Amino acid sequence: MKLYYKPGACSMASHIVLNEIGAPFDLDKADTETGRTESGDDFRKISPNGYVPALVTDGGDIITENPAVLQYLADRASNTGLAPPNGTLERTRLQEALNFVSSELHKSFSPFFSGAELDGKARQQVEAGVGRRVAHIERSLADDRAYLLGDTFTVVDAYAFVVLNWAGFVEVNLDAWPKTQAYVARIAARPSAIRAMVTEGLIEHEQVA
């Protein structure tokens, strides 16, 4: 499998859970504004909304969509309790909180990272904006769950401690929502993690989390 990136984007979720496999896998990064890879393919090719992730399966089919992605990862590892198994419940509750990561939580970030300058009172309505999708993710680890399914790890939480780790980076304030902090610190710690995060240069050293 090939997985395309981007250091610190939504991608690096593929690449946790990636690492949570331990299958094989080659990284080819992604310059989402010249359209090329650092090795040189044209990613418009690949991805044509040009955005990442975009993994390449064994097969040679392509998979866009960070939901898709993660979900299908998960499959082809089924003892790993990444993905609960399909047609239960509990794989439609991994769903609901796929899609409110990515249309929610995920998108409300997307200001920060659009080039325009955010100050005064557009930057406190995007703060604003951010707080509402954190206030559900601490609502939904109320009850002292390790993960928001529960106790298990699974790809929503890879996806949701990515999004969640970009508040350092723009400098949105997380101390209201303890038990999402403690939440981003525990993903943080896990060597899947950590892995991707010095591979993609977020990170120096393996023993920093």
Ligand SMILES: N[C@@H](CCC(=O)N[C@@H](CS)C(=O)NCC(=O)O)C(=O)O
The other form holds:
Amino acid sequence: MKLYYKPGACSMASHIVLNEIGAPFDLDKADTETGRTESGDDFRKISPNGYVPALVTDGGDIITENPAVLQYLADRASNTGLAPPNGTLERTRLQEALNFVSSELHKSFSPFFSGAELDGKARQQVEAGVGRRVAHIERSLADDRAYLLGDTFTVVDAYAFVVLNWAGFVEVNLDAWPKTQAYVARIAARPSAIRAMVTEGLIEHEQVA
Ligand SMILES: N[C@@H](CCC(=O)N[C@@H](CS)C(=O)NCC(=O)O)C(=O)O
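Coords for the form predicted in complex with the named molecule, given the form predicted alone:
Every chain and every other molecule in the complex is listed next, the one we just looked at coming first.
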């Protein structure tokens, strides 16, 4: 398998999951502006919408869209608990959470990365939108569960972690949501997440416990 990624972008969720699974995979860094990848591939042919993640399967099929890529990976390693079995209510809960992270939480951060100046009232409005979505994560963790679906780490936790971790980069304070902060720290300490962050250049080797 081969994952096309951008450092620290949402594709890092799939990178973390690939590390969790432990099967061999290749990484190829995409430059979404030039449309080229580090290995010289034409990224627009791989991902016509021009964004990461894009996963090439061992059979040569290309999968895009975070919820699809993450569930595909989890289903290739059904012994890991990264996704509940298809057809169960628990799987529907995973899909519910993936859709929330994808269409609500992830997209609430998008204005920070649009390239447009974001200050004053505009920034306040964007922060308020992020806050409403983080409040939902906080409510989901209200019963002190370790992960969004309960005691087991699933693919949605990898995705939520990557997105919530952006708060630090764009200087959005998460102090109002302590369970969410603890949740982010819990996932940041997983070897799979540490390895992905080191490989993508977000943290130095020295920071690894
Ligand atoms: N709907 C897509 C959105 C993916 C997306 O927003 N990817 C961003 C990075 S997080 C991207 O590649 N944006 C283009 C760019 O950075 O140039 C999905 O869920 O996979």
